[in-house]
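Next up is one chain by itself, shown in structure tokens, the form predicted on its own.
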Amino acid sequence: MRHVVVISTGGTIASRWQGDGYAAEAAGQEVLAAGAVPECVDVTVVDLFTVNSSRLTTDHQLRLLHAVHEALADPSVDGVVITHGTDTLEESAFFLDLFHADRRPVVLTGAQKPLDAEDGDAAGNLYDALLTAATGRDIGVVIVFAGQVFAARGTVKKHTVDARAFGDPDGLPLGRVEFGRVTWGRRRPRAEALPLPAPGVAPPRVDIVMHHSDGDTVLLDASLAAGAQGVVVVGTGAGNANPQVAARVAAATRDGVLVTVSTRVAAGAVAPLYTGGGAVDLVAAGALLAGTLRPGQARIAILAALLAGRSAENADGPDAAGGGQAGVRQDAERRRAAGATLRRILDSTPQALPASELYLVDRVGK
């Protein structure tokens, strides 16, 4: 027998009709009882919280992170399954993966149809997730949905309501679950895990700002004024904005704010191809390119970099370490360390070809 801990957090997989819409309400044991459990698996259920995942906060994700590590502290546990709402599942999965060093797998799954739907997908997805958690090794944190196993990094929700909800726009599944077994197609190298933030740490504000026609710095200014320590600029095309945005990014990075550039395009990496406020200028302004990470996971990369290694003594915020010059120096050092951590995270993410090689590819193609 394999021992798997199921951590229940809500979502559609735990939702029932409320008279005017669906909402998460079912406990983990009810979700588990809705389908079959693989014969080789013994399950322990942990009810962590029950929310629609659009309501998720960093505090929820930190609680989930520590619950996973507590479960894996038991050597009799062979793997962890997390039932999660699909709206922000890709964010929680990547967050957990950045801090995961254990050989035992952590598997996230959910459903596109509510728990009591006659043609629902909850039971099948949970069965596949349990099987993956019981048999997988050295796969990190993965997403199991509709018979496919995806690495957390790079996987996004690609359809609002279709049963095949998840995919990696720039990659392939790690494996498939068919006929009661998991078939692995490839292995993805695992990056070094970040140090675990201590319980009680105060989560920093990290925002996402999208560029568009007529885009200006109003929303970016508002984010920075609200105290954001990190911002994802969602560019057009290969990661482009305009000169006003680039100038504001330069001012923000001088102040120690971490800025990454992602894209609103569904697939492909951001690339330093254009000036005039494009990615070339954003990089010169101090922003880091997010490679193939879509905006939600680019934000998680900044969040994790800021949280890594933070201790409970700083739980009251950035000024808790002390005032005066000592506090300023410590805050500056913490920001430099977070910037270096963010670079390591992004360096382990597939990046675009250099501009010269993209040009050559384009010319050869013609």
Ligand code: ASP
Second form
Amino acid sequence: MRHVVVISTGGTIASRWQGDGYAAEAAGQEVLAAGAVPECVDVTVVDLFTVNSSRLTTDHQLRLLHAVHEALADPSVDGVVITHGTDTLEESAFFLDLFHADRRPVVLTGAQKPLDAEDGDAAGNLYDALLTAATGRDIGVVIVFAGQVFAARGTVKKHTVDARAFGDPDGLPLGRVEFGRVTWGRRRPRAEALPLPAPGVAPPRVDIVMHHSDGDTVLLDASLAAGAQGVVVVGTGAGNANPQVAARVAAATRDGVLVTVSTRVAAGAVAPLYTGGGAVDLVAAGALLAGTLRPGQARIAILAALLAGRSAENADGPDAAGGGQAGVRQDAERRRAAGATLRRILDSTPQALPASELYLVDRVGK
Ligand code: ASP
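Show the form predicted in complex with aspartic acid (ASP), please, the one above being the form predicted on its own.
Below is the whole assembly, all chains and molecules, this chain first.
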């Protein structure tokens, strides 16, 4: 028998009709009872919380991170399955993946149809996830949905309601689950795991600000005024904005704010192709390009970099670091270290541009 811990967090897979809409309410045992468990698997259920995932906070994600590490502290556990809302599943999956150093897998799954739907996808997805968790090795944190296995990094929710909810716009699935078997394709190299933050750290504020025609810096200013330690600028095209935004980014990075550039386009990497407020100028302003990471995961990269190895005492700002000059110094050091960690995370993210665009990069290089 293989022993899998199922951590239940809510989502549509735990949702029922409330009279005016659906909401998560079922406990893990009820979710599990909706379908069959593979014969070779025995399950322990942990009810961590029951929320729809658009309501998740960093605090929830930190609790989930520690719950996973607690489960894997038991050597008799072969793998972990997390039932999760699909809306922000790609964020939690990537967050967990960045801190995951164990050979045993962590598998996130959910459903597009609620628990009480007669033709629902909860039972099938959970069965496939249990099988993957029981048998996979060295795959890191993965998302199992509609018969496909995806690496956490790079995978996004690609359809609001279709059963094939997830995909990697720049890559292929790692495997498939069919006829009660997991078949593996290529393996991806895994980046070194970040050191865990201590339980109880104060989560830093990290925001996402999207650029658009007629865009200005009002939302970026508001984010920085609210104390954001990191911001994702979601550029147009290959990661472009305008000169006002680039100037504001330069001021923010001078103050130690971590800024990454992602794109509102569904596929392809961001690239330093355009000046006049484009990614060329954003990079010159101190922003880091997020490669093929879509905005939600670009934000998680910053969040994880800021949290890596943090202890509860030196949570936030100069006061928390002991006050006075020493505190300011420690705070600056922490930000520098977080910047270096973020660079490492992004360096290990595919930066690939389609061959058809490479001529532009060649020209920029000349
Ligand atoms: N709104 C739901 C959630 O993310 C959607 C889902 O679970 O599929 O929790």
